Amino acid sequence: MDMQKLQKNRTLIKDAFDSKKSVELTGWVYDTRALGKIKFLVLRDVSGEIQITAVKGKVADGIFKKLDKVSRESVVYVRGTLKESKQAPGGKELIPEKFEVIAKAEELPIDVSDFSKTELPKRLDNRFLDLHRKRIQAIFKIQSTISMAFRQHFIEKGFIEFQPPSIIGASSEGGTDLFEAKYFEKKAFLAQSPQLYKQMIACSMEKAMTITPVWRAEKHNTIRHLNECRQMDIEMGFADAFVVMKQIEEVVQYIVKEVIEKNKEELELLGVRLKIPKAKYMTFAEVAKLMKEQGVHVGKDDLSGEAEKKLDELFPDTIVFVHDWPLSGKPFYIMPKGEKADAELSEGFDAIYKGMEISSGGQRIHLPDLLIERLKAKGLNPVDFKDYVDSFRYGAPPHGGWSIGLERFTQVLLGLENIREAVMFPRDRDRLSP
């Protein structure tokens, strides 16, 4: 089949309903059924579905036989004309004049109907087929809107998009949760975060943003963590924690607005109703006191999952910014309160939305001597971070930033039970394929 000619002549299913002449369609066989001398086939492409109806004696014999034998999910080409039909989806059906099987589908290993009850692990083993389902496609159409809205929002605010390295020579954030890689004769690691690089850019170009993959070798197996994910990051010069928290407030509100406007069909299919969120700012101490009153446990320097859920119950459709976070619970690069190495509190924060942390960030340390003290306090060797520390010796302004996990945000926004639903090909402790 001539693909160039097909692309020129092909009509998407959603547009075919408005056509009053013969149309050429391609797509996947979603369903077939027979009623005596009538054959029905539901054709699906990325834009929608249409019913093809063939009555024996009124269509060519060859077409009728092909419709009788074609398997579900086979890729087919159909040319025909539409006619009114009250029983057909969309009120119209296609009467085929030509029908060709482009690629025959073998017996399916999983159910790809919209009513599939196949368990998630088996669906992920056959993700290439699972992606045929309308519900799954809806998730990723929305995720596409999320990433595009994030990028558009910050580009319009004067941020420069940058691409950080994925292979690094030392830990970005300290700790040992790194995937080791051989880099010629040297030892290297997959990047945990673009943290150090985005700070360098913010200290020279003021406003930086990226959407980039990161890797964490944490041996967890939870519904909210992955070992490979994508982060939506920003960093700003001449900014403190409150300046960058405001950036989260504004971009999340913008993203939700865009999803509501551009993904009405997908949200309806998933049964999700969204409201543009408000924002609330609270100190860690205020949240700890509130949780104690509610009988909910809070750690010394962290919030429990139960506490995050309780905040959503108390403040629905609200991004709760928890700031003045205990210094012991934040990474070495977060600025101590008052620029004092032995401070109890930090200029760090977490953003909680719909019962889950969606972002962590704050003001960074831009003073080399203080940075060295904090590295030592975290049990890290400043020598391993020499290039990073030295980058602040030549006129580095106060600056801050944060990251939002793309998959985590998709999970939270759509109320998905497992984060693996929000990544096309998940990588976790047990999964390296497909």
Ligand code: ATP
Given for the second form:
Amino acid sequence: MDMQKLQKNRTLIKDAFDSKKSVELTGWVYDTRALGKIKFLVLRDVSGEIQITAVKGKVADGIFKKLDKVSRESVVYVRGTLKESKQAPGGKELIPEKFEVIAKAEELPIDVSDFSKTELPKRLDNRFLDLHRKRIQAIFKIQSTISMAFRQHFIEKGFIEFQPPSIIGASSEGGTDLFEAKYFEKKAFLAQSPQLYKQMIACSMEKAMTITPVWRAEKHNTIRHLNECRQMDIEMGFADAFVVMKQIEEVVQYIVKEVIEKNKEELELLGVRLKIPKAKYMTFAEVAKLMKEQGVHVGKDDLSGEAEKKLDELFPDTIVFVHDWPLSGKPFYIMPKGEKADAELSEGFDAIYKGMEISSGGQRIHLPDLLIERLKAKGLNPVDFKDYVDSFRYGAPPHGGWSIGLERFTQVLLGLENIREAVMFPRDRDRLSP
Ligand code: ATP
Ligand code: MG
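For comparison with the form predicted alone, kindly provide the form predicted in complex with ligand ATP.
Now the full complex is given, and it begins with the chain already shown.
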């Protein structure tokens, strides 16, 4: 089959419904049925579904014979004319004039019907086939809107998009959650965040954004963590925690607005109703007090999952910014309150939305001596961070930023049970393929 000709002449199913002329369609066989002298085939492409109807004697014999013999999910080509039909989905059916199987599907290892009950691990083993499903496609169409809206919003605000390295020589955050890589004669690591690089960029080019993969060798298997995920990050010069929290508020509102406008069908298919969120600002101490009143446990320097859920219950459709976070619960690069190394509190925050952390951020330390003190306090060796510390010696403004996990955000926005639903090819403790 001539693909160049096909690309020119083919119509998407959603556009075919309005066509008065004969149309050429391609897609996947969703279902077939034979009722004696009448046969049906439901064809699906990325845009929709259409019923193809063949009545014996009214279509070519070859087509009638073939129509219900094609296996599910086979790829086919069909040319035909639309006819009004009360019973057909969408009010029209296609009467075929030409029908060809482009690629026959073998016996399917999982059920890919709309009502499939196949469990997630089995679906992920066969993700390439799972991606045939409308419901799954809807998730990733929405995710595409999310990342596009994120990029668009910040580019319009004068941010530059940067590409950080993925292979790094030393830990960017401290800690042990790093994947080691062999790098010629040296030891290297996969980046667990673009943190140190985006700070250097904010201290030179002021406003920077990226969407970049990161790797975290966290051993535990949870429904909200992956070992490879994508982060949507920004970093800004001349900023404190409040300047950058406002950026989250605005971009999340913009993203939700775009998803509501651009993904109506997908949201409906997933049964998700979205509202543009409000924002609420609270200190960690205020949240701790509130949770105590509610009888909910809060960690000393972190929020429990239970507390995150409670915040959503108390403040639905709201991004809750929890700031003035205890210093002990934040990484070494977060600015201590009052620029004092031994402060109780920090300029760090978390953003909680729909019962889960979607982002962490804060003002960073731009003062080399203070940074060295904080590294030591966290049990890290300043020598290992020499380039990073030195980068603040030659004119570095106060700056801040944050990171939103793309898959985490997708999960939260769509209310998905497991974060693995929000990544096409998840990498977790047990999964390296497909
Ligand atoms: P959490 O407390 O949820 O484990 P974190 O505080 O370790 O996350 P950060 O380093 O603050 O994570 O990362 C910034 C954002 O990236 C998080 O708010 C979250 O949206 C996302 N994120 C972090 N770790 C993961 C992961 N392992 N898998 C998927 N997304 C993640
Ligand atoms: Mg965090």
